[in-house]
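Consider the single chain below, provided in structure tokens and representing the form predicted on its own.
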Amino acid sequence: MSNLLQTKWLGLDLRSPVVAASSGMTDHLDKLRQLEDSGVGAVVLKSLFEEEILAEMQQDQSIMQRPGPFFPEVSEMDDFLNNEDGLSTYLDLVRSAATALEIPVIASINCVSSQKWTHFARMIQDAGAAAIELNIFLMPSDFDASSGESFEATYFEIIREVLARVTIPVSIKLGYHFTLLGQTLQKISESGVAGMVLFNRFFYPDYDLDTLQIVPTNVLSTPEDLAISLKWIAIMAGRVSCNLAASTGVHDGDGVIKQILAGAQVVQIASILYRQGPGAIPGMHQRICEWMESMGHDNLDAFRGTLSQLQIKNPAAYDRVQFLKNYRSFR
């Protein structure tokens, strides 16, 4: 692979920017190999969570046979939970991607609180990952929520919990429902995380008339939503103290170039590896490279972060300007 796409993420050395997300793509060794013969730079792991793991500890207990009820917000989730999933099985994943991938295996966490299972974040190092990405999913629509600060203090919270259970790298996976996003982002980004990933992608309903149940509906990204990821990764680059990644909507090289270009040290890629398989990889490094090569550009670096908000001349472009601009247009 040219030495061209090179680049750093939360410390690691990695041959390529495109990065596969955490999602069905990676939940198996042999789909992980596939995908490292494909170009990626690093993997992350499907996500392990914090329902699985309270649940095998649940389990713990039971065997113990201790009396009183153990976490009862997670019999909840008993249906939707595969018995054969949880700590142990993805602690085995994580051992055997180690060992066999020469590129960075980075687990994930899917979380929704701090509460008592972050020690295992610990046993997740142990097992050989490189970092880890906590993908904290928290619902704007939560009314139980007594306030917007308290929303807040659960992200802060999650990952001082698990900064000090662990010495390896760790990235953060969030929504854009803040207040204050831009502000936000940067507090996050001094909490210690080394990376954050713009955006986690939320389940959007549907409903099935017949049968009057709900149903998921725009699984799967497309080109069209790259605009979100994009515009925040360009207003927040050279503003926060980690390294940034874009998720969402990154379909071809020409939308991995626009993210390093708004200042994106590595994309992440997932529904694009649904539709086309890992095959599409290596068509996305060509666009890459040969885009490169036509602007002189010897290095990631050379071009990264030349479109953000803090290196263009009109900064209100990303903001009043093209709302003026689009309002004025559609009359």
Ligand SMILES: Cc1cc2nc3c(=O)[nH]c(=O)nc-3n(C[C@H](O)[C@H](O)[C@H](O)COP(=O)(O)O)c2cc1C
Given for the second form:
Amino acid sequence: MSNLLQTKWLGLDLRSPVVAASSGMTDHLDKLRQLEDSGVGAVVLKSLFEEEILAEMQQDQSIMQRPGPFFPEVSEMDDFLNNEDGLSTYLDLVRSAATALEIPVIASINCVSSQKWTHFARMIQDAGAAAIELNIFLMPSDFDASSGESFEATYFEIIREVLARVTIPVSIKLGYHFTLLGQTLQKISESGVAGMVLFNRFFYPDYDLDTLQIVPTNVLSTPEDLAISLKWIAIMAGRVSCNLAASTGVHDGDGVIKQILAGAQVVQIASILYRQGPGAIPGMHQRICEWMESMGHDNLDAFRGTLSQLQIKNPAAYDRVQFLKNYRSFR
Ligand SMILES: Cc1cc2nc3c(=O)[nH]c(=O)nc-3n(C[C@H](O)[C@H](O)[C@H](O)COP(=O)(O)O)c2cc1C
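For comparison with the form predicted on its own, would you give the structure of this protein in the form predicted in complex with the ligand?
Below: every chain and molecule of the assembly, starting with the one above.
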């Protein structure tokens, strides 16, 4: 593949800015090999959930009853992990993928607290992961949270605990439900993380009117879903102290080009892999290369962020005034 597409993400050298996002498409070595063969720059493994780690730790009451953070001895962990459980399986996947693939293998943990699970991040590093992505998923509908500040403090606690345990780069995947989204993202970017992935895709409920059951809807994105992350990558580019990755709604080469124009270092894709498989990747690369050649760009940095809010001549294009103008003129 052309080295037109080389880029950096979390300090890692990637041959392409197209990264396979964490999903069921990255939960098995065979699938990961196919993704590597298709040309992706890196893979993010399907998330292990904090609850899965804690549930397996519950089985060893002596560990759970110990006060304070958990710093197990290696021998204790050998007792705790057995070959059948989800944690061992996850570590095996990290280990086998890191050995078999040449592209970086990024592990993923979906978490909601800085509880005793964070030692597991170290085990992921020791298994060979090039980086760890933390998908921090706190519900903005938590009526027990005492304040927005305490809600946000949890993000920083998790980051602090994990960074204290690992030396590989850590990235954070977030939603957009924050009171002052721009400022919060800025503060998180200054916390020591190497990158932020904007944004998580939420699962929304719908109603089946025959069975009156609640069913998931819009599990897979469409290209129109690009809009929210495109806008926020463009607003945050140049204002954060870490790399930015765009996630949600990137389905083709145009989506990749737009996110890089906005300022993304890489994009992460999942839905298009569910719809078309890894076979979608070469066409995306071809479109990006053709577009770059038509514009006279010989590397991604040549146009990265050129349409971000800080770089365009009319930054108000991302502001309230633009919405007023568009709504008024819309017929
Ligand atoms: C079926 C499915 C499973 C997913 N599983 C995970 C997961 O385990 N961890 C995670 O961080 N994101 C997960 N995601 C979210 C994707 O990584 C991605 O952020 C989201 O789908 C938006 O990207 P897209 O528009 O390319 O699908 C999943 C998405 C789908 C559709």
